[in-house]
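The data below hold one chain only, encoded as structure tokens and taken in the form predicted on its own.
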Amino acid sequence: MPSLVDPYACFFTPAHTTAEQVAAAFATRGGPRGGIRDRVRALGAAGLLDDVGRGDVRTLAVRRAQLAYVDAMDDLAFIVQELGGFPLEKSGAEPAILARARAGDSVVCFGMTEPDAGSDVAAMTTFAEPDGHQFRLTGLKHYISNAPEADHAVVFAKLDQKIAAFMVDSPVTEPQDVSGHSIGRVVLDATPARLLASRGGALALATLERCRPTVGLAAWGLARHGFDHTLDRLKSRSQFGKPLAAQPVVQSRIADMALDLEQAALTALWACWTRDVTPVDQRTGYTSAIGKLTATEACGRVLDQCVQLHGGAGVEEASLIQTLWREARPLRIYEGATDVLKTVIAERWL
């Protein structure tokens, strides 16, 4: 497996090397792999969720690298441990939820995205009323990675008019059939909650700037396979009586491909590294947008590339390749759509 910490020393210390090799060694593990709740079992035992919502995100973005090269969904499993914890560490809320989280022994989601409320937050419309020390949420939730196995979720509801973040046990769920993920919707009809915090807009965005670019390290897990499986048929299979890697306009797109790569991981690195020495109270929207933005649409450019590359085989349902692009395109939308990415990097300058 293709290390992510060697060539991009300048972003990491040892401790992000140790936890590379970790990581990797995980994803490398034999044995089945079982649904959602099992792998997060087996990442709570080899201690990849121990800093879930307090570890740094370089941390994060090293150990979905390694995740996603080998398994998209170990890697679903890892970071949505992250998206349900972060808020239960920064509320204070919740400790023994989290301890459980961090153990691999509950399984917790994260429930923002509505049916009429993607990526435009304000127009969410489930709502909270007070029912004596607790709280009553009704609305509908989808698109909610884990959400069909959870044992908790973390869902954004309006609250007085205003977002708040609150603890939901038991979520009743529908699976959805979204790229052989584990995603599905969340029920709330008068459905019991505990409130985590009533500034739920600023702790749902500041979960977000955190998660978001190391979706593009994600994505370049996905790419980096294909990437590698690519070079490994374009040097095996001959046409025109050579091998296709010798052929010239293969070759420029070899040098597209890798350039995409090299671009993918240095601008997710950077948005990491600025999400880690930035304070906490201080935004890195901006930053945290130009990092997931440049790399999954990169990334998709090389998996394309690679379909491409592999002519009939690229395309066939069951083949690596057409796994790895199914995988990865979804990439371009959650957490943040590339087109509403766009919005945040223009009002910065506007």
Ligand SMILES: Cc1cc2nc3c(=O)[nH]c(=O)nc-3n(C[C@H](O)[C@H](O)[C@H](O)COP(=O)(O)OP(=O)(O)OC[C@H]3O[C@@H](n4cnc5c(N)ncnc54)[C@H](O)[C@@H]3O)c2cc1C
The other form holds:
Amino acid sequence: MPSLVDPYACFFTPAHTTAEQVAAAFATRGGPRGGIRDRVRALGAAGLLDDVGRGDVRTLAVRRAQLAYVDAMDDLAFIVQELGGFPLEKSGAEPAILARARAGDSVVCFGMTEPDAGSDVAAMTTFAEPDGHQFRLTGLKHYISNAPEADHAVVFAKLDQKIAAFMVDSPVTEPQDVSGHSIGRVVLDATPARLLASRGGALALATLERCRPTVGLAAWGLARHGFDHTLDRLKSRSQFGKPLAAQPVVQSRIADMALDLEQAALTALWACWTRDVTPVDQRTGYTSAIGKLTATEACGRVLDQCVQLHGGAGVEEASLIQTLWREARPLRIYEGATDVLKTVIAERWL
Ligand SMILES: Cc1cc2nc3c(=O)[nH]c(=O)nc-3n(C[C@H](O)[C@H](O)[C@H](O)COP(=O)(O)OP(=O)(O)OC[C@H]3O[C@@H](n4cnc5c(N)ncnc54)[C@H](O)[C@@H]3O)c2cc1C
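For comparison with the form predicted on its own, kindly provide the form predicted together with this ligand.
Then the entire complex follows, led off by the chain already shown.
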């Protein structure tokens, strides 16, 4: 399994080498893997969730690259604990749930998106009403990763016209059918909830600015797997009397893929490093957007080249390349679609 730390050592410390070795050993473990709950439990037992919400972003990135290279579902189990856990750490409101999330004993999800409020988060209609010391939430969240197996959901809802963050225990969910994902709706019908933060919009942004650049390294893990697999194929498959790898046009594509992989890793790691060295309450929306956008688009191009170079074998439903392409595609949509991130980047200059 390729190292992310060795070739980009300027971004890392010896602690990252250790984190990478532990993640690689976990990623290549034997035995059945099960659903999200089993995987979260296994991640917790291996210590990979110990610093949910408080670790540095480069460690998240290193772990995601290793997990995604082998099994995208492990990466999903891992990062959604962070998405749900960071608001708990930052608000300080639910230490017991956070401790269970770190131990791998609780699955936590992050509920922002609604059917009519996707990229336009401010349009959300889920609302909160006070009920004694607590609140009741009414609305519908959809495309919520890991929701079908979640014990707790961080839910964003309007309170007095402003977005606030709440905790919902044992959320009522309905599964949705998105390839390679455990995903679903969270149904809120005067559902009891506890307030995490009244400035929920800022909390959501801080969570996304932290996680967005790591999406780029998950994409790198998937694309690097596709690249390695494609190189093997090009060396072993002969057409026109010689291996495909000997064709100059194929070599040009190999160079293009290598350029995209290096560009993806460098840009996303720069964004991760920037988040790590920036004071916690200062925004990094610009660099996080650049890291995610550049890496996920570059890795999308790599996997498209892999499909092309496999010929018909690249579009067989159950082939590895087809699976990797399908797993990588949503990364350009969730946590800020490419087009929306372009708006964030342009705003910085206008
Ligand atoms: C696999 C997967 C996992 C997800 N997990 C979660 C989760 O855990 N929690 C959660 O809350 N949400 C989650 N989401 C939801 C995700 O964040 C949204 O799908 C995403 O924000 C886009 O919203 P939408 O699907 O409603 O698309 P829309 O907002 O309808 O946008 C569709 C497309 O229109 C374009 N577009 C939109 N706005 C603009 C603009 N201003 N300028 C230019 N172009 C624009 C973009 O190309 C965009 O892709 C997940 C989604 C997927 C697919």
